[in-house]
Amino acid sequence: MLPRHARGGGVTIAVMQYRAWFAAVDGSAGTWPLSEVIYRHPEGSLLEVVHDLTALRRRSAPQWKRLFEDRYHGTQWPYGSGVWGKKEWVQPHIADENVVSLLEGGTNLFWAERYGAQLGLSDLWIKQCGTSHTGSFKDLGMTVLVSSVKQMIADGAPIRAMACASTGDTSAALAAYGAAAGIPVLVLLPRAKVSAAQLVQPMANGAHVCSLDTDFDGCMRVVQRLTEDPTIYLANSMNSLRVEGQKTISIEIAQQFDWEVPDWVLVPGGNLGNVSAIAKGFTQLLELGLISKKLRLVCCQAERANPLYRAYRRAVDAGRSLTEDDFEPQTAERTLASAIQIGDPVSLPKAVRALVEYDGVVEQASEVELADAVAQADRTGMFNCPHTGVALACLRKLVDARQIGPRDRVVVVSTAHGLKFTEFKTRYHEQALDGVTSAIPNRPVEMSGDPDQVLGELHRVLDGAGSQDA
């Protein structure tokens, strides 16, 4: 994108005519401006951002589509961002000069032709959210939150820092966007439960990194206490400004399919903010007439951190829809999918509502299943994180159970880049993952430096390689 002083013309519209505000998820009375430091309704309910649909409907669905297409990957600040290209639908109150963007969004929707064929699917797509600036989908929400904080500070709010609890990706995104904005960042991480690459990201960006002797849920309890101080702004996904950025995944998927909707979207679930965000994006598309069909949503959990899956099974076994009463928090066990090692997700109410609204399914994957799914997908050209592996393993289960049909259009949301988890991948191929016997390890072939011997060995390797599609 061009910087602020080099903005072009063409697609600018008066965004300040649009309004949005906080309101309670459960319908409790009251609204608050988006500039208010508030995360829950006074009676306890989570908040969500509500948009003035009457104002948004003054533009027709074809006009919105044209506007979004004109802005996509463009050079006019800040609309080339995959998030800020939908500014009126996300956070219309931010002045352009206070937008903090690192060109998030606009990520590849990859046709997984070879991998889909192995599963018996002809129309499988992977939304590669991990190709964003810090390597995960968390950038989508963090650009909105940090931009909002920068606007609040510009308007006189006494905010002196932003803080988050994290299993890795949230801290990386907050630290990067905070550094770009010049706003101090406090990060609370569970000790020895994030990858080296995830740990170094907030350190490199200058955040104050705190390693706590607890799990993510414990870090979350601490950061909620910390942010009772209104000068320290909470940056976790219970802050519904984050959801507004993350919902653009759905808008972008529809746009990349020429405004058609897939049959299924599968997403890994930990703190459950992304589940509700994706549903919210598709709901807004429906409300404003850009799409006319509902898809089905699948939340995918690791077997060792599966409180929503257990709740879902209770509801299914009782022959009824999922409710919050089915949920019981748990102490999450250690899992290779460390970013979703969460036993008491704060976004549960929103996720339950989303799954009911979209005829949702919750599935789980074991450590062996997720590790092998990553390795198999990698052999078809992907390079996925273990959390995407959870979704891919759950996809296989749903295909095998014939819930997902061979001709269904399926999108799997890949949440982070595999380069953040090279230790996991290395240990898989070295057969060194605890409790996992790798199905398709691929170790280097050791050879001498003699050309004749190397050539002979390489031909033997090629002759014995066979097909990787098995």
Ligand SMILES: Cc1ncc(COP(=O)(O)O)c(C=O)c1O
Contents of the next structure:
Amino acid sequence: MLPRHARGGGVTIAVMQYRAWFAAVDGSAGTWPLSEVIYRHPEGSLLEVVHDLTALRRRSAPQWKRLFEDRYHGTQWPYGSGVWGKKEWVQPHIADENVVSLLEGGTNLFWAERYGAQLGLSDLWIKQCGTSHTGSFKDLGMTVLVSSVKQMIADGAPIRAMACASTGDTSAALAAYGAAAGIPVLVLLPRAKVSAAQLVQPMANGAHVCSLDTDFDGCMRVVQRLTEDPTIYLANSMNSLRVEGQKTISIEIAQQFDWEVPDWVLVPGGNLGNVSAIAKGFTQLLELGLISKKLRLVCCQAERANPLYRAYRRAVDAGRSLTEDDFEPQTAERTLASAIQIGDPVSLPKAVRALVEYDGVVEQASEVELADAVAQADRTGMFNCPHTGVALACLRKLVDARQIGPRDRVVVVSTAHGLKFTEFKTRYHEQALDGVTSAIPNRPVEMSGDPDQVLGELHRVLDGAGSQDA
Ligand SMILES: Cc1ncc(COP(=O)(O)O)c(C=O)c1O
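Can you return the structure of this protein in the form predicted in complex with the ligand rather than the form predicted alone?
Time for the whole complex; same chain goes first.
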């Protein structure tokens, strides 16, 4: 039975008139229903969800805008979710009672006035995808995947569990949504390469947590093997259902700017599902006439896990646009941006297409650059994860190189909450990060309980002697 508020007022339309299906990204023949357990085309290509645009065009762009706005943050189940408020564009076939939602999406998009001014930008915005149920943008894709699995089980599919390989955030999201749905979850994590908060999340949600003596790419190989068994459903972003939820980041950004499109969107990239999803969202907005301008995308990589950056440089140096042939997998080195420590990204073909379509740029940031970018932005009131630090550091480089102009409207997609990465922040401020000399550490001053001593310290700080302002 649906919750009481589910039957309240609000805007319902007959979603069954809308259809979507799986098709190969590379154009190989064939389509499959979204209820099928299939992750790749039989000849190997990645799949994507294709929507019946003719049916979607029966509503005009102004009608879609009004519908999305009426539902935004509302209480009518499940449309108050940022993802399910766009249900017809995401997964129209799912019955409302099978939606597994923890009210994801609808995240802040705020003007980073002070940090922007420090970089020389007047129109910098942060899309705070980490202020979400499990603290990262992964909730957006996971609500779609787990709802789809619940629908499949309701329709008789013999699925016994869902499984993923993860650098931390995917497993947290899968475990939470799996627990909410009552579907068993198995997560494979690279041992000692995720933060304590990321590890405890799936433990707390009752997932079967396997800590493997390998890196993320190794975990990915294992999970692909496990999910050859059709009763174990693959929850990684290779599964294109995830992309459908994550693409709502772009729809929300456009909506939050009253359907105006920024000039640039920057996003950290590891397995490259998110950059592909963001492109897909903007493409759907263009196809359905809700926007008319094409922005530019920037994929931001850690220097120690930069296979896409290297491919991009190869293409730029040869004076042509990026192709999959420019790419060579690597063994990613250890990076503070642990969730993007990936050397062989699964969604590469989609990301290459996205970057070509959106006149994309790929930039990289060193460990020092990303750590200082986090600290500097935190000083202006943010509380960033190291991956967002990669994007912020890349932004600085592109502004310094005058590729991004001072009056351009720029959105940085912040992908996780800083509270999931407190070891990293603490070590920065203790000047204990390997290979990083912290530019602006800020340690607590230890004092007795003597008011005069505290007053003396306060004067010292306010008079500038101990000022730690960047
Ligand atoms: C916090 C965070 N940022 C960025 C990414 C990169 O996203 P993608 O792997 O889709 O490129 C991830 C992926 O795990 C992540 O957890």
